[in-house]
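Next comes just one chain, in structure tokens: the form predicted alone.
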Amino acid sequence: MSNLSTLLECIAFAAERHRNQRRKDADASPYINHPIALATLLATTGGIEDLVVLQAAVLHDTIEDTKTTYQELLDRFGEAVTRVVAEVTDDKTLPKAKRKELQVEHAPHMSREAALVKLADKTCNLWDMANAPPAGWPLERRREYFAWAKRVVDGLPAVSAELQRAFDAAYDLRP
């Protein structure tokens, strides 16, 4: 199976997860949009083209926000993308400060693989923050959430001047 086949699978596979799912922005737009733009962010801006990061990219919160299991990603996408997915995947059994601060504590660690995903949500995550905001967060929520996400990337390893650069920018449009 050729690469491009492989991550059309992966989105294909994510858009079925998700369907159902919705941002929580005032448009409620479809949640499959979110991991589409960390891949694309990762191959465009970043110059990714390891398959094996743009497929976790993609897949990155089907474990989460999904009844997807490990099992499932294991035997359709393998070792190394479940494993970038399981680096990136919060417990929703913790409460969601802990998993917050885990985050935070978790960065310095991760993988090559695994950071370059975490960027590349955290930016997206800014750029949908500060441009179709959750509907209902007040400004204050808003604030916490860039500064909590501008921790998590100052503690992850070096991995792309580029996706730091353009996590600078959706930083910069802080509210």
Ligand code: NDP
Given for the second form:
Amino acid sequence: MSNLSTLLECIAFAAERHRNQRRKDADASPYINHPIALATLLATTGGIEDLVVLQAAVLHDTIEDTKTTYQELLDRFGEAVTRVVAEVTDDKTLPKAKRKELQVEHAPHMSREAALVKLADKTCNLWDMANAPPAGWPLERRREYFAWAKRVVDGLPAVSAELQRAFDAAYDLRP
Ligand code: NDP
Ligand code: ZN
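Could you please show the structure of the form predicted together with this ligand, as a counterpart to the form predicted alone just displayed?
Now the full complex is given, and it begins with the chain already shown.
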């Protein structure tokens, strides 16, 4: 199968899995916009052509936020992609504060592929937090989110100067 077909299959799969979910912004945007935004940022600004990274970006929230299992991703998309998605997936059995802290602790140990996805995820979320924030979040909560995202990103291995600049630009939009 061509790279293009493989990537389109991932997009179709993620779109189906996220079909009933919305982002937290006032317009309740379709959830799938977010994984597509990550992959687009990686490919355009980041110049990333590594298929595994682009696939993992598209699939990055399927295990965390839908009923999708590791085994399913493994069967459909293979070990390399599944490993990256697993690296960026929080353990939802843990309390939220613990999950947030673990992201900071795990960042320095991430593979290059997972670090790229994580960097793009935080960049897109800060961009959203500045331009289409979760409805009803007070200023202080948005500020805390920017500070936490920066702590995670500061711990990541250096993987892309271009994407780091994009993150920095998004961070500069903090309220
Ligand atoms: P959440 O994890 O609940 O929400 C943020 C996540 O929602 C993002 O990481 C993103 O994750 C997803 N998301 C969906 N829509 C949007 C959008 N439009 N813009 C940005 N992100 C979106 O946040 P927290 O609970 O961590 O809250 C942030 C901070 O606020 C924390 O540091 C916490 O300490 C503090 N807090 C404050 C409270 C208060 O009332 N003052 C209450 C609770 C927490 P993804 O990419 O995975 O979809
Ligand atoms: Zn995400």
